[in-house]
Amino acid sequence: MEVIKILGTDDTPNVIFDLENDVFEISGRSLPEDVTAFYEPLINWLDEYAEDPKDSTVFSFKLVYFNTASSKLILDILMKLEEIHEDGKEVLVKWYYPDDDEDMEEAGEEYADIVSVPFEQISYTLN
């Protein structure tokens, strides 16, 4: 499979899906134009993935902003990863947010609720 690397911008988030190095990440600020056009090739390339992924996968979110409608495509990329771990294969959720961000920390707390995947959260200071 491919290497997605995105370099993140004010309005869309640093992507990061490398299957041989085991990176899978989402960093930074998700509020792009076009939600759907951003997150889609995303979603492809975990379907793609679903279809024999590895027997262990983390999955990292370090967003420190998203906007409404990211937060449904976020949702959609869980729930394949739910999709991975409900067919016996071993997936971890690590969401960071910032120390003194109550609304990331809720954010990763509300996600864990809906899916029922490993979820770890994770608080950093940001420098």
The other form holds:
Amino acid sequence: MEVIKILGTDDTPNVIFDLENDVFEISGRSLPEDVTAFYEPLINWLDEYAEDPKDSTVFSFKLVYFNTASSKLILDILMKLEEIHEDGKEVLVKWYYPDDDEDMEEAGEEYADIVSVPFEQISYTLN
Amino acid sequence: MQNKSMNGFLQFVYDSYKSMKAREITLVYEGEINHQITKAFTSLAETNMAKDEEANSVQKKVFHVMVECLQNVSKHAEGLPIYDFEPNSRGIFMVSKNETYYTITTGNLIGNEKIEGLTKLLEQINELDKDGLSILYKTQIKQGRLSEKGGAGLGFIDIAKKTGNKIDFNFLPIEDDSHHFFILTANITRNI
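Return the form predicted in complex with the partner chain of this protein as a structure block, the form predicted alone having already been given.
Following is the full complex, with the preceding chain placed first.
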């Protein structure tokens, strides 16, 4: 599968979907002007990946900000991962949040409540 | 005559300046609200808050609320038929602050038929505590579909969750019988 590598801007996140190097990561800020246009290729990529996933997938979210329009699309990604997990493959979602950001921590907890997929919360210090 | 109207305008400028100062308004804008405007205002607010050494958590909350408020106007504001040459997504946007709060205010026209639904939703949100809001958020994000305009129906819930304060709202009658002016105010507590 093709590698997806999108460099983040002040309103769109950094994205790396790289099978060969085992990196699945979305980080930074997400408030794209057109959320659907931004996330659709990512969801499509995951659709294709879900047909023949690796035995183990670790997916990292390291967002510092996302708007409510993005939150729905992030859930769509998590539901894809849930699907892969339900098909018997190992999946781990790593939800990184800045240690002084309760709202981002809470957002992770809420997603963990909604989807049934192994979910790890990891705090880190923003420089 | 020329002079008189000029003086009237100058007086208006000074009065505006004075009333903005008195109400501690740091930003006011009337016009079309779009993505570029949203980016410009949030970036301006970030710079100002950083300069004022506002706590990180407060800065983030103000940013969140500004984005959701601006997107509400850009997605839901309506125009009047007599102004059909203007884009619909117009409104007024204000940021003010005092010792206790940052206050974000939006005002825009909406059709009368929207009032009942908005009132119900906002009253429901205002009655909920933190846990109740979290439950409502989870229900809505699961069930909700993205609208054509990219709205997830989560904006008000998110504002209430992030601020922990009640959302103030009013519908002012205007000359046009089919519309009201919808004013929404969100307060973010400082130094929490």
